[in-house]
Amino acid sequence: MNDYLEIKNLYFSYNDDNQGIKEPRKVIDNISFNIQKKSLLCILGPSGCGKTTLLKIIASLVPPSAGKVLFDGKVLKNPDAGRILIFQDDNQLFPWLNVIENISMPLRLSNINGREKIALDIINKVHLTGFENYYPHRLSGGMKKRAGIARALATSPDLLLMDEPFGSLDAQTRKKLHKLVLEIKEKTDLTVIFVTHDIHEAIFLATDIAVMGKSGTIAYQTKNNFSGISDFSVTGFSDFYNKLYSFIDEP
């Protein structure tokens, strides 16, 4: 199977102005990895290690300082509808639009016909049927996330980039949304990169896991044999969890 997304020798530095002297601050340091179509790669790592910056580069929202991103064999340089980035906060929904209007917005901007039918089908997939006419202020945190995911899926993207999307939610709601992500992935050709600092979340969701170290490198990458499992009593689970933790907790 061919690699679908290729990250090659990626570097990124910010220019910090320290008392008038600009010095580059390295955030990503020679990152390379490949993932295959329909994979769900979870990227783990401590705060400030460059996880969000990496997603922004893959989405072409910021250019790399060096290196390149290839998607289906093509070098990516500009944003497009095939790559959608979902951030953590709930403010991505337009408060003056109801659920179906929010989900239909990217379809309208892309001048796609049959918008209502497409939107209703996606609403059903994310289990929001009956809430089509609700405005964001009437939705729970979990329902807002469902609506946000639905809007991201409206134009049938190839790659969904999720930056700690469930970090602000309670444990029960997160579990429901984890199952939703796996359900959507199972029914579509979607490839997902999911950033999190939660090891349990990564193990439950991922087909592949990468750990970013504090130095902005990929410290460890592996296939995940425990997808859908969050039980320490399963043979090997505890050892796998501890191994991932050891890379995140590096000095």
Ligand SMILES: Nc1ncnc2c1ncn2[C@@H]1O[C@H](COP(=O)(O)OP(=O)(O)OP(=O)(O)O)[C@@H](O)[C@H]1O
Second form
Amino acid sequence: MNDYLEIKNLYFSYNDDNQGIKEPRKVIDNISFNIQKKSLLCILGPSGCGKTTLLKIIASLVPPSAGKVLFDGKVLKNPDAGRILIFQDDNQLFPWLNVIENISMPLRLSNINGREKIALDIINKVHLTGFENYYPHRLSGGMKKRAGIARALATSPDLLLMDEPFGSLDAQTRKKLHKLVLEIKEKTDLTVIFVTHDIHEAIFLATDIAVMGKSGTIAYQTKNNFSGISDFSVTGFSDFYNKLYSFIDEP
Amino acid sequence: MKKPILLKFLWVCLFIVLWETVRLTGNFSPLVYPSLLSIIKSLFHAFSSEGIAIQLLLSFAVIAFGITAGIILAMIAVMAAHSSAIFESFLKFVISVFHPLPGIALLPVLLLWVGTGIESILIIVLHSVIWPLITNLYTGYRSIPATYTLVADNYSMGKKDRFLKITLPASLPYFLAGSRIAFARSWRALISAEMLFGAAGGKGGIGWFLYNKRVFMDSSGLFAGLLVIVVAGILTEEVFFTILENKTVKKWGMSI
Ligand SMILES: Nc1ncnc2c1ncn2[C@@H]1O[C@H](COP(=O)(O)OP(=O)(O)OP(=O)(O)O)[C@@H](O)[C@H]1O
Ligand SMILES: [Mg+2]
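Now that we've seen the form predicted alone, could you pull up the form predicted together with the ligand?
Time for the whole complex; same chain goes first.
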């Protein structure tokens, strides 16, 4: 089977400004992995290890210092609406546009016809019907996430990159949004890379799990045999959980 | 009190009662302390035969011109400061020198260099609007969250779309705050300047109207002129800008 997304020997350094002298600081250190179409890769890793940076590189929002990102065999250089990054903070929705305008924005940019119908369909998919005309500041945290997902889905992307999307939400709302992500995955050909700090969340959602180490490498990568489970009494679950934990918490 | 409008009306009534009480109890010459009735008569007269509406319009036209020119210049300055660190430092220096300088203080120099025409007034108005506009637009521009730009990158948004659909709305709270200050400063500076020499063409604006009333000792006309200035100021600062904010940044939850 073809590997859909290939990350090949990726390096990235930020230039730190040390009293006027630029000092490169390595953040991504030779990362390679492949994922297949329709899979959901969860990336775990300690804070500051470079997860957000990696997603930005995959979305071509930041060019890598070395290495390539290939998609369906083609090298990717420029951002496009087929790879959407959902950002960690709530600022991804534009406060001056209401829900339906936010969702139609990318459609308008690519001059797609029948925007209203497409937008309403997606709003329905993320269960936000009735809130079309709400401005983002009047939505709850969970609703903002739904609207963000809806806008990301508007251009029917192949790859959705989600950066700790549900980090700020309560457990109840998170559960609902997990359901939503799985629902969407079921109905579409979407491939997802999902960055999270939460091992439970990763195991519940993922088809594949990768753990990034502090030094900007992939410390561990595995298939996930416990998708849809978050129950320590299931045989092997706690071993798997502990194993992931040990890689995140490496000294 | 449930309705703030009602409360405001109450304060106006109180003010009227006070004015008349002082007048009736004190022993003032009507030349110094005109009655409310004569002020209102003068007000009607000012509108019906003295063309105060036109003078007011003239003053507003000067301010509108100043603010429009100011906004364009301020945008250019902000763009330039954003792309050149040297210009940014220069601009900061210029702002620190000129921002604290009241527009009217420039008048003697302008009289000497430019003369008493409308040019001097325009320069004073431009001076009072441009520094607050630049500082606010720059703060607004710099406060645009990086995420907006990344979202725009992600959708390969063009330059024009970026400016119109992201930069402008995202910095609108600062833009409006700057415009408010710009109006307040230019309105005050303009009236002072007009009182000193009027604008060109014999139609000197609302300040010139006041000045003439003083010269001819028409005290009820003087108070009528003051009333017009107060009301015009309130209508702009409290009504126009407030409506503009309610329809945009307040509605979007973006007020600063
Ligand atoms: N714009 C930047 N300029 C310089 N250094 C940066 C920049 N953004 C991030 N870094 C640094 O790069 C490293 C990786 O940052 P990144 O945001 O990718 O981490 P992360 O794994 O997403 O962390 P978190 O889990 O806290 O979100 C950090 O050490 C961070 O300080
Ligand atoms: Mg991050």
